[in-house]
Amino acid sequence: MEIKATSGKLGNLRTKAVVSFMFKEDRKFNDEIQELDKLLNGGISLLKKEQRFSADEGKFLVVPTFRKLKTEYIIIVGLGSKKKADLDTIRRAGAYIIRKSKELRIDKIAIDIKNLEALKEKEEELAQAFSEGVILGGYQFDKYKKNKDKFKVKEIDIRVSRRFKSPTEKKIKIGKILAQAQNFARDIANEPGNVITPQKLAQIAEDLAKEYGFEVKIYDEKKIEKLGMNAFLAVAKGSENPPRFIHLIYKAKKPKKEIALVGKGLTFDSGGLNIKPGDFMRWMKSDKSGACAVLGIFKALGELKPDIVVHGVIAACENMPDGKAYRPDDILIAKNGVSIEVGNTDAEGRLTLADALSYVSELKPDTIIDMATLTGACVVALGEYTAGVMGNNQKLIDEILDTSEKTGEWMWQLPFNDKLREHIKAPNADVLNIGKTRYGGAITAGLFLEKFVDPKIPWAHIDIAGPAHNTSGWYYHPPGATGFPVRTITSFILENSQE
């Protein structure tokens, strides 16, 4: 799909459909739509009245022109209230439009964002948000379906003021890269466990490195053992598929900072010997979503080429039950020497992250960010659409939260406190891998991870258990993997590369 900036009068654009927007507070169409309405003998106004179109968000007024104009349709899209509208409103509108276009079999669209002054955003920012929404909202994981809808929207022209055409084209390109990277992460996360094994995840990392010139290191189980990653190795022991430790490195010529990203890479999680009930084991292919996000971010870095160094680390394995599987009450010594008493084998992600965080701490980066589908407790606390953020540095947490507001990937800070630290004190080791009660489970998981991070390095943990995967879909996320938080962390990296 080609997305490009254009200018000129709406009535002169040669396209299948002209799309304009309307807020609930608007009493009339903008000037150009009113002109087109006159050419259609008031047809737009008549349909608006007959259909009681109120411009609620996501509602459409579809007006055929019957060849009286150069376009076949005039489509008015409701944006809801001006008071609530922001950049994510435009992303969502992009998703609504791409779906409606497929429904109507319209393969070429012109979008008018010139008349959106109410949002008080630059036209180029609106164009980027719209291009992200179109690509994200049009995503489908239909690789294994025999009967596929092969219809594609081929071209989208985003109409802006002539003086903003050049910066808008640059922002459209960034939006496309970010959304395509998120879709790349979605593709991997949506693949089932019989396709994406730890070895396959490592192969994808190697393919990315080859395509974009990254450095890459892949460690097998022997090297993992040599590195002292006993917590990670314990989780992996119950599976026939051997683990892989993945280290990708993006390195600019004149880097301004160094950032380490860690993604939880459980390609499937059965719960181990503390096996999950069947309903809870469903969708555990998504337990690799943090790792997939790291790979998506690296795809974006390869395209955007910011002035920074980024490490991407994934401890990839399966958590399965067999005679070699680790047990409750086992004591494991992590890479940094901290001893861990196993309270529950289904609290395995934090064990793999413990060694990964110890590993990246030794690299002495300026910042560490991990992302993981870590706890059901976070979903209980924040719901299915919001990630929990915690860590050892308030400035870093604030930067991530500020960025997430712009990207529309919802996040909320969860607080660390000393009373909850008491909940992970182990009777026979330095730390217990699960809280002593179910209360505050997302925070006690974060406090566990804190034990494996150099306290001198700013670190943030993002629990994406809620928004990483959904079964019903929302806004520009179809059912399945969402690719959360690829756009937020990539945008954070871009901001830090300019400091």
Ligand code: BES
The other form holds:
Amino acid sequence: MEIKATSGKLGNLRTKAVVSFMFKEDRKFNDEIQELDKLLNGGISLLKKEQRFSADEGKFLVVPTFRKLKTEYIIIVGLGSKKKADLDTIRRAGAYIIRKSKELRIDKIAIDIKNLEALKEKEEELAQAFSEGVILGGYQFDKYKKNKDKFKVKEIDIRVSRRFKSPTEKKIKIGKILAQAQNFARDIANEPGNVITPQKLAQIAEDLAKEYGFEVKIYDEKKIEKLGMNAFLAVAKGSENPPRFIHLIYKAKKPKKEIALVGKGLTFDSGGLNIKPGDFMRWMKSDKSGACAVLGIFKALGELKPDIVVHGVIAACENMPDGKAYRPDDILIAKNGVSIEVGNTDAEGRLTLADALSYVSELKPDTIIDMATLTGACVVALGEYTAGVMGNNQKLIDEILDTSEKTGEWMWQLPFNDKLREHIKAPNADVLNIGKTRYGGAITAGLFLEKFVDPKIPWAHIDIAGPAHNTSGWYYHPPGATGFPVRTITSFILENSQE
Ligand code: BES
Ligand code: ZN
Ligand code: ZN
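Switching conditions: you have the form predicted alone, so give me the form predicted together with this ligand.
The next block holds the full complex; its first chain is the one shown before.
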């Protein structure tokens, strides 16, 4: 699909559908639509009245032009209330419009974003958000289905003021790269555990490295053991699929900073010997979503080439019950020498991350960010649509939260405190992998991770257990993997490559 900036009068655009926005507060159409309405003998106004078009968010007014105009349709899209609208409203509209175009079999549309002063955003920013929404909202994971909808929208022209055409082209390109990187992460996360094994995940990292010229190191069981990553190794023990430790490196010539990303990469989480009940085991193929996000971010880095160094680290394995599986009560010595008592084999993600965080701490980066589908407790605390952010550095957390406001990927900080630190004390080791009670489970998991991060390095932990996967889909996320938080962390990296 081609997305490009265009300028000129709406009525003169060569396209199959002219699409324009409307807010609930708008009493009448904008001037250009009014002109087209006149040419259609008031057909647009008439249909608006007849269909009681309210301009609620996501509502459509589809007006056929019966060959009286150059375009076959005029489409008005509701944006809801002006007061609530922001950049994400336009991103969401992108998703609604691409789906509507597919439904109506319209393969070429022109969208007007010139008349959105109410949002107080630059036209090029609106164009970027719209492009993201189109690409994210049009995503489908249908490779295993016989009956798939093969119809494709070929061209989207975004109409902006003439003087903003060239900055808009640039921003559309960035939006495209970010959304495609997110779709890449979705593609991997949507694959089931029988397809994406730890070895396959490593293969994908190697392919990315080849495509974009990244450095990549893949460590097998022997090397993982040699490096002292016994907590990670313990989790992997119960599976027939051997673990892989993945380290991707993106290095610009004149880097401004060095950032390490860690993604939880459980290709499947059965719970291990503390096996999950059936209902809770469904969708645990998505327990690799943090890892998939890291791979998506690297795809974006390969395309955007910012002035920075980024490490992408994934301790990939599968958590299964077996005669060789690790058990409750086991005591493991992590890479940094901290001893861990296993309270529950289903709290496996933090064990794999313990060694991955120790590993990246030794690289001495300026910043560490980990992304993990870590706790059901985080979903209970914040709901399915919001990620929990924790860490050892308020400035870093604030920066991530600020960025997430622009990307529309909802995040909220959860507080660390010394009382909850007492909850992960172990009877027989330095730390226990579960909290004393269920309360504050997302925070006790974060506090567990804290033990494996060099306290001198600013670190943030993003628990994406809620938003990484969604069975019904929402906004520009079709059902399945969402690719959360690829756009936020890539945007964060871009900001840090400019200082
Ligand atoms: N992968 C799960 C967390 C999860 C739950 C992700 C729901 C996505 C949706 C994690 O490994 C896990 O099982 N955590 C346990 C921890 C508990 C045993 C302390 C949980 O949240 O129940
Ligand atoms: Zn688990
Ligand atoms: Zn897990």
